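Given next, in structure tokens, is a single chain: the form predicted alone.
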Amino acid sequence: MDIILKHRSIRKYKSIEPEDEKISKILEAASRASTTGSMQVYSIVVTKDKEIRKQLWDSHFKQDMVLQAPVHLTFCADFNRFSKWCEQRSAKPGYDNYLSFLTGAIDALLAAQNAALAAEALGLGICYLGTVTWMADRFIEILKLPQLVVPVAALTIGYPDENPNLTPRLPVEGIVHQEVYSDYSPEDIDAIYQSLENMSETKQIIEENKQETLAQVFTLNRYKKADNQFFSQKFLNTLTQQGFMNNNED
């Protein structure tokens, strides 16, 4: 429990490579994650090669932890393996649709969280990278992913070379609903975000981005509408390319 509550994203790593035994334990932990229908419709690509990691770094918008961390794990929604198994057992697969992609993505993210917790339990640091979905087409090319395989998340893993403060989180009562969803009043929103907005670090971020509120930093600087729309269409095109958008009845 302490490991979960003390999670930190590590962006600086020592050059020491994690022991093979530890990586094996991390991957085994990932394989034991909850999964839809016990299908395990995900795959994990382990990348240690420096040249390949350099290509991944470029596609992760050149975030330096990708070059520093000795191990990079890419978690993929994967119905390629399961569909081939069905075909080899005289069963006709029907998993070339969006729901199947979503099923595989959920499986992959559950496995990723298990891997992250296992790595931290073994004294390693991790950083979750969501940029995989922004540049999925490029990761498919670099990692040679076949049809019905789409990357959805990545982790950098290595020995930490920093000990950052815990990242602030919203209060539990701000995200938990009892019995049914209770929509937020303006007063609820103010209370939930008050602590975050009053932090000195937050005020510095607002100033650096030349905005008036933290919400404006998110909507005008970090995750702009135009970018969201562009990368949404890009990702939908990738899903089509990888064979996950056959959503019409035959």
Second form
Number of protein chains: 2
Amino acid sequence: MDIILKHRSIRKYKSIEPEDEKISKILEAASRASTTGSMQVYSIVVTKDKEIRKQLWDSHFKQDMVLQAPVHLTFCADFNRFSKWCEQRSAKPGYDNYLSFLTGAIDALLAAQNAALAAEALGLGICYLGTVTWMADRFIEILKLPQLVVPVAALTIGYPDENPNLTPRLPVEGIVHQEVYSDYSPEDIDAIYQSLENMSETKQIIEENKQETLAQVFTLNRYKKADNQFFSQKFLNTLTQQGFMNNNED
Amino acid sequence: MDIILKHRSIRKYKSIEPEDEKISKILEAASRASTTGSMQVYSIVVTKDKEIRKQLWDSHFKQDMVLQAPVHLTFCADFNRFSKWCEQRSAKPGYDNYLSFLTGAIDALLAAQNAALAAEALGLGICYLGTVTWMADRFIEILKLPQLVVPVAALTIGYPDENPNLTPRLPVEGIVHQEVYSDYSPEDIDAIYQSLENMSETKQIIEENKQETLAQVFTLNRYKKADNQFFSQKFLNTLTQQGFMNNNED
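Moving from the form predicted alone to the form predicted in complex with a further copy of the same chain:
Expanding to the full complex; the earlier chain stays at the top.
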């Protein structure tokens, strides 16, 4: 529980490589996560090779930590293994559809969070890379992912070379609803975002980005509508390309 | 780490209600999970009310544990709160697209796994309900989820009234790839599934379902192609209905 409450993303790593036994423990922890129907429809690619990590770095928008961290884990929705098994056992697999992608993605993400917490419990630091879905097509190429395999989470892992503060979070009441969803009034929104907006770090971010509000930093600098639309289409095309969009009876 | 390695899904619960402080701890743990760009684009609905849980149970294919477990958590991708905040802060939100749903879903699932592990650390048992994505449209109705909110995970929580064995898992090497993905040969598949297929429980399941192989139990009884296609279309329609499929420039 302490591990969970103390999580911070680590973006600077020591060059020392994590011990193999620790990596094994992390992967074992991942494999114990809940999985739909016990199917384990995900795969984990462990990348340590410097040349391959350089390619990953390039596609993760050249974020420094990807080059620095000695271990890179990519978690993929994977119905390739399961479908191959079906074919070898006189069973006709029917998992080339969107629901199967979603099922595999859920499996992969629960396993990823187990891995992240196990790494932290072993004294290592981690950072999730949101770019994994934006550039999924590139990671498919670099990591040679076959049909019915799509990456949904990526983690850098290594010994921390920084000791950042906890990242601010909205008050828990702001993200929790009792019994059913109670939609937010303007006053609710003000109350939920007040403490974040009053931080000196927030004011600095607004100034650096030459905006008037923190929300504008998100909509005009960080997560812009046109980019979101572009990457939406790109990801849906990737699902089609990887064989996960045969949703109609044939 | 021990908590992670000892996870089993609990499907029988005592009627005693978990203490409020434990539920608060679980929700706090959920809120500490990694989140894309610190946006926390998810919401958690905590349902204890018996009448509402009865409706949830009905839509979760009447699985007993939903009625039995005194607490039900539904984790939703949520860009409603964030978009409302943007609008109140002179910023035009652009999050009505598929990438935003995927981002919210990832946030929600990492938070869900934190909640699951926190519950187990506090002596409670949990079970994920895969039916949450199959029947997302119904949960949107029951839980009154507004536009830009879609459920992606559901957990039953309560004190365990059973002590099941660990669920079998494929050997870790079977789900892990070194450096890049190495596709499976027929021999690999045989080796990976051998121990699962040799279990007496497996043989019993095959017999009960009147099939010849375990794979046939999956393709012909549990996760059938026609069902997968039906629920794929249903879920994609739900994304459209909830406002997450405006992927083209307007």
